[in-house]
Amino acid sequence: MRKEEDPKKPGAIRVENFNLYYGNFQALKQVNLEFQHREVTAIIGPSGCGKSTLLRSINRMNDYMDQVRTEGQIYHENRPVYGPGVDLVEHRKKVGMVFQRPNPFPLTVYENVIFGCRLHLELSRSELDSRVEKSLMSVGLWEVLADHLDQDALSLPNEQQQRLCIARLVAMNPDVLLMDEPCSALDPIATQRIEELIHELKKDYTIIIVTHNMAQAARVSDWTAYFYLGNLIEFGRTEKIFTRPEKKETEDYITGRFG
């Protein structure tokens, strides 16, 4: 049974007065946003509006880009994500990211799942075996791949590769899963399966998904945030955003009159 959240408890991820600059270009502008525990938030908006930039900011992936500057703060479980004392390795164990195209390593299925565990944890073989089974079960791949753990991960179909990448994150026991258009490289049937997986995963994880697909956002998310030109235009319950948005800009985008 899903545990009830304390209504006074801050969200799993909290963004406060956050600005991000690529050189002289401001990609995110004074963003304030809170992502709730064990719920799915969809980030929508036209290309170049800052959706993926926000996701990468939460994971600190923008650190690898030249001339990036930030102002404000992002908190994970009330701990600042930006600051001199932040351990990025520990942060990324708890806040994992899935990309547009599946990116399994050129290793076996087994070694893909426990890659992070081998790198960062001291676990026995039986503990690693247990994590592989549990992680693959959580993404619906155990029955399919239990007898094929030594198979080259790159030989799997695209949908299974994407599930495997999610299993690789789950093996590290994260709190938050960031998904940057995880279905963009998949066909409609595979997309439906990943969406069903997201519904299952939110029982245990906070999920933030960037998508260009309005129907997908409506299907999978509890909350929706609409961005335009680096600004958070509107944020609220998905049903309300899609049926009774407060801002005309949001309504124009949702209904296809803009973007």
Contents of the next structure:
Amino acid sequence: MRKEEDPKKPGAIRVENFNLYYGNFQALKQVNLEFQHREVTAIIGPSGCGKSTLLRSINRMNDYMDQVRTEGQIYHENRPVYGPGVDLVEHRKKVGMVFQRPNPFPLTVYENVIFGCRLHLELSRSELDSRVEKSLMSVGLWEVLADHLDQDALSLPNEQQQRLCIARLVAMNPDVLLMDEPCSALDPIATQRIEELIHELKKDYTIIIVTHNMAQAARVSDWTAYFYLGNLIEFGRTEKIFTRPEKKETEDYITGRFG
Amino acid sequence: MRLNPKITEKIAFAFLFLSTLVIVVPVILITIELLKNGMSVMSWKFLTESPRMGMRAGGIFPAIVGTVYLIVLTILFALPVGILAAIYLSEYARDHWLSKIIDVAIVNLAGVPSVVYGLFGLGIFVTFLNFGTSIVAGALTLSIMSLPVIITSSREALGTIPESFRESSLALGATRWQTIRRIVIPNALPGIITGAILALSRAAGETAPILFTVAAFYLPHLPKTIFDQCMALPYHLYVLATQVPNVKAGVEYGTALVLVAMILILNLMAGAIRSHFRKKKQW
Ligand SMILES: Nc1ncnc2c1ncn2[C@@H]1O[C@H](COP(=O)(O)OP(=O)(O)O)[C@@H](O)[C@H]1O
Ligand SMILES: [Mg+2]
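Could you give the coordinates for the form predicted together with its partner chain, as opposed to the form predicted on its own above?
Full complex below, order starting with the chain above.
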């Protein structure tokens, strides 16, 4: 399924022959896909095609649903994500997820940022302080919130909440960021600023972003994967997918003939 | 025939208003009655002295103390168990067949008459576990009676915590228990406590469950340990009303007034906790 255009290093995340079933319904069908280090991959496709399901599979958020069954394997840095002996906590520290709706905890800004650190690390107050500063800095919130660290995170505007959710991940030094339609609850200006942030973050993190916004995929991503009804239809360089797609279905979707 | 909407509106309003009156008027009348007849005996002495002359005079201090003991001990037993059971049922065993059976059991237990709990307490705590007629036996019986209500209201409180909080905590590598302890419980606690207090305030006024398990007809001294019997306000009231001839009328009403006041205080506490946290809550 993968079209090699340029020689690639082994990816940060590799999905191999992956199937996922919700009960009898197969939501992902024999997916093979590789996500490159420190590049942005956009996952696009009509609603219900399995974009969120794939993203959730990568950090195993589907574990908590009844009746979910998977086949195949996903590798993170060549280590399997599914199977006995996988340390889920360790995995999720490295592979963080940003959700569709900003969902900070009903805690202060400070406590939100270090929530993960408090769980996994024994850090002194000053180490925590510096993590908070660094993380907020990297999502562009430090200037705004440096003097409001005690503010209730739920009182922030939507865009800042979403940035805070990213900062919360960044604080744990992950290497992959999964984003499920991170801008869908934001206005156009906030969306643009988050896109700029994604551009910044790409220097340090491998990013996989689900979006139903074609223009956004074209703007932020290096690679694009087009899904339809649980099948990976086409995967390749974003500029190629958007200018010379190989498959008729991809072209139809991108040009807005359906979806 | 079609009625004019303005007229139906008036009729609907009248019925709704009357129904409300039906609820409110008895409450007001009871309060007035209690105050009118009970205030005459109300005094510092009434609250702090033991009954005298075969309970026809003196105060009700031992009964107040006994009821406070029972409430406190019932909280200590029922609250932790109720909260932990609710957490297990709604956070861990959500769609498990066991939790469905327990659901049905809880709903039915909540409808069991309190005298049945009294007999159960007599059989299990007083006789089988050999606690004797004692404060522990009574408090355990009241706990068992309150548990279905506490569990149900705690589960409701847990259910108000948005799924997204749990999800994002798990996604940050928290275990289920860490998620429950750091996110779910702190946010559900006000609701849990409010429900628990309301359940306990109901238990505090019950006579039947303590009748066979703890309540003393007359005890001039205070209990020394939780394995002693004690007097309690609801039972004392029952005794005054049915077993002791020629009680000064005010004594009964005064006792009832104190009991109602204690329950009212509990309910006000629950209300205060609820409104305090409702103001803070933002989701
Ligand atoms: N928990 C679930 N149980 C059953 N079916 C589900 C569940 N979640 C998603 N699905 C189904 O799986 C398919 C893919 O869903 P999803 O991954 O959310 O799509 P997308 O994010 O691309 O809109 C849809 O048909 C959806 O109805
Ligand atoms: Mg989705």
